[in-house]
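What follows is one chain in structure tokens, specifically the form predicted alone.
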Amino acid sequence: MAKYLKNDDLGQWLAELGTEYKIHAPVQEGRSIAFRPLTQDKILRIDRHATIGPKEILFPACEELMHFSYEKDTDNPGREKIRVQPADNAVPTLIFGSRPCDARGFDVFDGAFTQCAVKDNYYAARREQAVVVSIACTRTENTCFCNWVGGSPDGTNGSDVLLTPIQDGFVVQPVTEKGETLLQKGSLLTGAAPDQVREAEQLRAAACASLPEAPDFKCMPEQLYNLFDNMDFWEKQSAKCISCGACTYLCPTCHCFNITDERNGNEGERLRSWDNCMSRQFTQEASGHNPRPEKAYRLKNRVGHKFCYFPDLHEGHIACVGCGRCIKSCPVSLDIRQVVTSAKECHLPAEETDNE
């Protein structure tokens, strides 16, 4: 059953939830909007898309996986004992104010970290204790293309609760059992009136209609495999890329990481830190060989992973949610929509297709 929350009651509702959850929400941070722990000195910003999305709440940019220490074995002085203490940083967390595209990014993480043969216990523990409250987009931006990749401005994948901003408040709808439980907390939610629900539906429908028609990407895996060795195509697409990696760090679905041990004397910690496939060092091997030596190879891998390799492994799900951050924040305005569209429309020379 849909509920209603007044604008004026939003702060109090979050304060009540804050007694049980650690709340992360989009707040003003300099000229950017980023998801940070919500405290009284922060300015909540839910009127536009966040510059930095919520993925690092469940997949931190740098986290301790375990603490270790060495001590001499008194029974065998030539050896050392190692004590290992795994980290446990999962706490009940409320992610408030994510957009449907960002919440859908958690579905991609679930596929990579919890639904494969080897489960990532660190991510899984955080995901289990997290509740995602998303806000439907009633206004899209010119970099939005969620409808190209299976999403929509009011999509609910990855969310537990969906809020739709209407005049003077929000229509609040549970999506999952977690969401149902959350909405039973607090006294500020009331039943939504039929005209409020109708207004929310109309606003969501208008936002969906405002997006350009989505191209059909069913052929993309096959087309990208066909273009795998066409380096002329990839060099042309990557010509202006400067390999800064902003696209990967801001992407709601990118999940590459590196693991390092940091030791100080007999104590140390094992850290997991974000890495990015657009960096030349990402695939640098100890021998000196690099299978992706040029940015054209790296862009091919990035686009191929999102629109070909990941869908092959995960029932066709594209590992891009169309948030548009990689377009908006790219220093040289490299547009992944143009790259994918060019790949889709690229006609291979007859001799290449004949040889397949």
Given for the second form:
Amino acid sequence: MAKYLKNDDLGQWLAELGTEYKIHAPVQEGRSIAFRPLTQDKILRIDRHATIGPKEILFPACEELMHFSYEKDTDNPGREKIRVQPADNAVPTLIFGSRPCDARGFDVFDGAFTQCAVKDNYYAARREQAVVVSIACTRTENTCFCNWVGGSPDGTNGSDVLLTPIQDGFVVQPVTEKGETLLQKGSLLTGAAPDQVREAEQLRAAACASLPEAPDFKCMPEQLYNLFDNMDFWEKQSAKCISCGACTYLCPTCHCFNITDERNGNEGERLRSWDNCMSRQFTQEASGHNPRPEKAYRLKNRVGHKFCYFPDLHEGHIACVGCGRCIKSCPVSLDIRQVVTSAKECHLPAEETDNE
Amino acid sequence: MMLDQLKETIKTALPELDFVMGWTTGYDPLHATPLYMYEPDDVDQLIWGPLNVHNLAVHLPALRHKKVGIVVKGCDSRSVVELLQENLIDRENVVIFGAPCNGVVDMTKIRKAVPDAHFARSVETADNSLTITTDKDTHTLSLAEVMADKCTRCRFPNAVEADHFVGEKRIPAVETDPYADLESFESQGFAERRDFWMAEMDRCIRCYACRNACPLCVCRDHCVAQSREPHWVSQRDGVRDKFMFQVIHAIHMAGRCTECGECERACPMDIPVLLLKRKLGNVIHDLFDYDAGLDAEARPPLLAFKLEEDSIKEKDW
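Could you switch over to the form predicted together with the partner chain, since the one displayed so far is the form predicted alone?
The complete assembly is shown below, putting the previous chain first.
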């Protein structure tokens, strides 16, 4: 059942939940908005999309996988013993103020980290303990295209609770059982009146209607496989790209990582940090060979992974949520919508058919 | 009209070139994006004005095997000159198209003045102003108010090197770089300055947009920040490691940086990293009386060796 929360009570509601969860929310930080642990001194910013989404809460930019130390083996002085201490940092976490596109990114992570042959215990432990409270979008930016890739401004995939901002407050709706449980806590939620629910529905419908018409991307895997060797196409598409990693790091679905041992003397940590396919080192082989030697190959990988290889492996789910950050924060305003549309519309020379 | 003249000049030169780089309107009316002109028809999309923020010289070193044209603002032309000085591009393979620049906008300032800038529906630019109409209302901003800081202290609004210069040359508004911004920052105590950088660098996501947008950051694919052997910079994401990279970057730019500001503009997290380069630019200016990117024949002071520098009297120490 839908509930209602007054704007004035939001802080108090979060404070009550804060006794049980570590709360991460979008706050003003310098000239940007980022998800940070919510404390008294932070200014909550839920009026617009955060500069960077909440992905690092469940998939940190850098995390310690284990701590290791070497010590002499007293029984066999020629050898060293290694002690390994795996890290376990998962705590009950509330992600407040994500957008439906951000939350849907966690769906993609789930596909890659928890539903494949190998389960990623680090991610899974954090995901298990996280509750995601999202805010429906009632106004869409020029870079928004969630509806192109199967989402919507009020989509609920990946969220446990959905808030819709209305006059003076929020209509609060549970999405999952976890969400139901969360809404039973705290003293400030009241039942939403039918006209409040109606107002929320109208606002959400208007936001959905404001997005440009969505092209059909079902053909994309096939089309992108067809374009795989067409380097002329990829060189033109990537010409203005400067091969930085801003798009991948800001992307709610990009989840490639690198593993490094950082050792000081006899102690060190094994770290997992974000990697990105725009970087030369991404597929650099020990032999010196690099299957993705130039930016054209790298952009092909990024677009291919999202619109072709991932959907191929995960029942057609596109690994892009249309948040538009890769467009908005790209130093050269490279527009992935335009790349995918060009790929879709690229007429390949008809295959020669053998009629004999 | 100047833009038409520029287009005609490019069209005339195009048959001899693989392509010419310029700008066109991007994903919305407020954002320009680099334009690659391969055919005469592509030239019709060219725009010129305060939205052309990108320094296209960043692409030149990788295009060394091609013969390309590049449209430059005054500041961009200094990067081209610096690349020539360092033998990173070949003069005969680059055709430079210049035009007088009135300054470009700083998107961060625009977002501050118009928080709804991401909902822009149309933008009109006049000589001294910018009118942004969003889905809700219309805002007219004076160009001076939202202009990039580098433009307010610009000494070279016309390309310092060009094969084709179109339009009437502008007289620069300032003669020497006013380092007032740096002085004001440095008037703070050490602890305040350290706290400022720790807070700003904390949100760095190590995407290296600052590095890749820099036309003179040319180690790019073999960068010290990501090299495993030797392992100079750790992959930890603490603020110390992030700041360490910025310091390395800034020091490698000393005497080469033309302060085009692309590092700061490209930063998705809006970290004011140009200030670090301004500091070193100021030191280089004071020590060597040298400004980067003005003379293709000159040698940057830190790329040369002199037994004794004119202004560093080691023997007197």
